[in-house]
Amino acid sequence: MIRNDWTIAEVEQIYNTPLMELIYRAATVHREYNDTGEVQVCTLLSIKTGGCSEDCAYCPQAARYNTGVNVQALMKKEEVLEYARKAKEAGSTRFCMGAAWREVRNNRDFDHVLDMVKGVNEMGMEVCCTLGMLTEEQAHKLAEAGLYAYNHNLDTSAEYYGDIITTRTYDDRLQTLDNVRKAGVSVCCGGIVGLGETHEDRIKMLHTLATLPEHPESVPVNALVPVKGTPLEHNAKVNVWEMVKMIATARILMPKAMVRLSAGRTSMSIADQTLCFMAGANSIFAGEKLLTTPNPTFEEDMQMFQMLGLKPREAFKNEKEMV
């Protein structure tokens, strides 16, 4: 049963289930609500890189950190559409465009992004954007242009959030998610493991996601990729079992969501990733870069899919099934 009334105690109990039992339970829920033989393949492109005014402690694109990321202006529509075409040919069905902005401003750059959204949508791909904070009016404009999903992660618990970001509040994040919902755009929202948070913080973040009025359609679970020059550059690598635990708990709490195994896959073996798929992950980012950090290539992922007997999920599958 799909629930939005989980208690913290219930989430904690699930999260702390012995690992083998947790994976079995999550796999059972996954099989009940999803096709376990398919994985959504998404591509993420940085359409405007670096120079961001935010102070997210993990992010190499923050202007205040010296990380070696060169500031690049907004890409041209033709360049973006060429990337989207190549991604589609390689097997991606969702194309996400990320801009290193604190918030969307009503200017020519936003008009150009709206044109990009229209162009990618016309190619038959699910279009996603992650552009920072968004007003309800801006969300409606993106929806009218053909936006399918909007990504805006919570990152961590409300309690730990201020240790990672001070330039906007947790409520700002939740307000953007609400604005996206009101515009009829699907929500992509998850978090990052390895920021220095406690297990309690992870439980609270999952509880927040699972008790939203509607579950996010996509829940990215990221492992921190420490970048030199950021405040978290010396954080320890995330253990695969921590990722499995997060993915399995998310799958049980939000049975129909696409749970995305996101950042950090380059340090995972195929066996590690297989455990994550068994625990309920059914979405990945493919392509050599996630904004500015490394990621496995399309070829590596397709070889893994072939080995595991997985196939890419088709675009707009939910909508086609409703017809």
Given for the second form:
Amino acid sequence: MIRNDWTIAEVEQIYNTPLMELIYRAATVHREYNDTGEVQVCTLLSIKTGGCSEDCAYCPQAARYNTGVNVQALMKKEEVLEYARKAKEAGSTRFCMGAAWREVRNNRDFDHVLDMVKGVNEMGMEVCCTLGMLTEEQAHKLAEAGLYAYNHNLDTSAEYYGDIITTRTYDDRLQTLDNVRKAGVSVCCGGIVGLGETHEDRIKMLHTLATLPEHPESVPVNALVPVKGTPLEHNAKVNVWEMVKMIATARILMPKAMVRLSAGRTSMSIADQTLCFMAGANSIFAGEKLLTTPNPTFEEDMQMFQMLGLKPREAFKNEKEMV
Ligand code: SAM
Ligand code: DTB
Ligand code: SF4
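Right, and the form predicted in complex with ligand SAM of this protein, after the form predicted on its own?
Let us now look at the entire complex, which starts with that chain.
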């Protein structure tokens, strides 16, 4: 049964379940609702990099931190489509374009992004964008262009949010998610582990996600990639058990969501990642770069898939199952 009425106490109890039992429960829910032999392969491309006005403490693309990230204007459509083609050839079924923007503005750049969305959609891939805040009207335009999903993370709890970002509010984030939903676009929303948050903050974030009117179709769980020059550069490395706990709890709370083992895989062994898949993760970002930081290569991931007997999930599977 899919529930949106979880209480904080219930989420806390799941999160604090002894690990073996937690993994077992999450794996049980996972096999009940999903094909456990399948993992969705997504590719990210930063179509506009750096120079962002926001102060997100983790982010290498914020203009105010000296991180060595070069500012790059919006890429050309042809170049973007070439990346998408390569990603598709390498086995990726979802292509996510990211822009270091606070919000979308109604200008020529947005028109170009709409064109890119159209182009990638026509290639038969699920197109996703992460462009910052959106109005309902902009969300509708993206939907009309063929956008499949929109990524917009809550990152952490409402309570801890102000310690990480001061240039926008948690409510701004929730409003954009609502706008995306109203446009009929699939919602991708998750967070980051390792920002210096408490277990309570993690529990509260998971509770917020699992009690949205509809669960996000995708829930990315990122481990902080500490980047030199950001305020969080010296944060401790995230322990694999922290990732497993987050993923397993998300899986139990939101049985049908694609739970994505997102940033941080370069510092995880295959055994670590296997634990995450057992705990219910069924999606990854593949390709040697996330937005600005390194990620395992397609070849490394395909070797891992082969070893674990996993196969990439086909594109538009939900829609195909519905007909
Ligand atoms: N600018 C848009 C926004 O903030 O919504 C879209 C791009 S932004 C880079 C997308 C997400 O990447 C952030 O919400 C955050 O969750 C994640 N992210 C950014 N830097 C990260 C880091 N160093 N480690 C882990 N995740 C990170
Ligand atoms: C998400 O949750 N993680 C991705 C994607 N959504 C946009 C981004 C991770 C970024 C990691 C830091 C970087 O490469 O710049
Ligand atoms: Fe800008 Fe997004 Fe990075 Fe925040 S996370 S600084 S909004 S690019």
